[in-house]
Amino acid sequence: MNTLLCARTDFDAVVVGASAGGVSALQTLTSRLPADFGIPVFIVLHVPRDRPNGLSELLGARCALPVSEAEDKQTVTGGNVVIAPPDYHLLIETRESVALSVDAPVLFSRPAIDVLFESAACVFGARLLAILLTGASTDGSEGVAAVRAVGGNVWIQDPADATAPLMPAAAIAHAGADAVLTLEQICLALENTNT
């Protein structure tokens, strides 16, 4: 692992982005999210818009946080796990609250992984982290370059560990990186990160 740039561990908030694989890989993660895990967790995966998928079930079956599906102006608190729902932007609009709108797709995608990390950037600034997995557009990399911008952590999963690598290469090309890890990596550090 790079532990040199995995060293920060004092963050507020995570937000996550995935796309193709990431079913897979959000269970991974979320199950591996600590009891004790003491800030909230923002998820955007892309999802068909035209149907409910059971993804807070899904996640929340193996997640030892509560996990739930995110509501218009909704009071969030650490420990707690929030996934946008299908057809709706989830935006962080505070430290306590987020918002739902259907403003445009964006890459033909909403809920839209830059929207959610380019609102919690505005929001949390050099306390956020930011990961991006999987997945099979370049949703996300203008995200990473605004939680980039703001002094904000951002780990990619590597592309060579995703089951889709179109989403994490761009990303890397078009902002960069803290840290470029594989998915048990990634796991790791959160385990080790201090909430």
Contents of the next structure:
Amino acid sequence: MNTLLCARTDFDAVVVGASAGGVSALQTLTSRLPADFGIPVFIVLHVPRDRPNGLSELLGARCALPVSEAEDKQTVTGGNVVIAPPDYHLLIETRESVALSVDAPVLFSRPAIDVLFESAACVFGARLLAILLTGASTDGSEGVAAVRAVGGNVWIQDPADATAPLMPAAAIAHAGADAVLTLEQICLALENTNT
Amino acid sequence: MPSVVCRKIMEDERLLDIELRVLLEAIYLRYHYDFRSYAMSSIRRRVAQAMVRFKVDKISDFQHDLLRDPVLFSEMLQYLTVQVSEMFRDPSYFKAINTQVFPVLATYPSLKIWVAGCSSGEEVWSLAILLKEAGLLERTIIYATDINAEALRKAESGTFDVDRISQFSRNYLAAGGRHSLSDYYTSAYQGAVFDRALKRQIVFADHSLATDAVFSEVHFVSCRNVLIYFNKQLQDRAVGLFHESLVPLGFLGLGSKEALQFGAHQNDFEPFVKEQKVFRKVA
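Show the other one: the form predicted in complex with its partner chain, since we just had the form predicted alone.
Let us now look at the entire complex, which starts with that chain.
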């Protein structure tokens, strides 16, 4: 286990980005979140824009925390898992609320991981944990750079452990990471990140 | 895109928001465009994109230039205001309007519909087509309003890129369109030009939900994915305008992820088609 990441457990929010292979990875990750997880979790998964998507139900079925699709200006408190709706960007508006936008897709994606991560970096600064998982896009690289620039913590799934290695590898190359971990190690670390 | 957002927050994330607020205040004082109550998360991103485009590194330098250069400001306005919609975006919404709202509207001898924040007009033209197919267009006036003059001009031209038309056609059929979308446009060099006859009933006008008042009594307000760019206070103001403008039992249609339930007017409307975010003003 990476000692660096055990050194920091003082987070106010977690943002998670995933693309190809992400449904299964997110199912694993959310199913391992403890019931008393005290901070909010915001998730962007690249999804087709006009297909009904039961992601919140899918993840909610095996998660100890309530999982929902974001509504605009919704208040979000600790212990809630909030997912970006298809065809909207999810942004962190304040420490307690989210905003949505239909601004242009980023790298062909709406929702985009960069948009979530950058907006979260502006609001939570050093108190943010960002986790980037499997994917075949280069979305997330700029977001990871933004989080690291404000002193937030970034954990990236080891490309060798990811279903699709391109996205985590691109982010590591572009901005580096505070820890490169397997999905299992990320889950273990989250269990110890309880605030 | 080189991440200006990233570089800016590297400096100091608290200073970034102070400088942004000062910029928005300056724009209001100089040009009377009021973005002070917009959602900061989107404004931050849009200003950053504009700064990449205009190659400025500091918000304070950008402010200096914007205050002195109205042409630069009007170009920057595009970054602050333009929403990209599409015709019949969320076809299930338009289907609900067509099958559940229009039959009620049909009982009025004359109709007024307000498309607030219409941007480049995709949803205005969509409504006009459905109204025509329902036999209601001739007795309807559609007010299409926005703060962005350039977007309004584009909306009024009824011209859209040809490469967007196949998506529009799929949406049109999914929305319950009765013909072929190609019945309503002709292809020209510059794109697909929609039938001018549809436009006779549309009034395009400059109107700000942040600073202007109600201008007419209407039976239906469609305002989709506009409120998401506002903070809660401005959302309350806008919904208040809609409420004031609507006849008793008039309809309000919002974007699929917009809600009234957290706002000041939540008791002034009741769900009409809940899953499509169509509300009805309480009598």
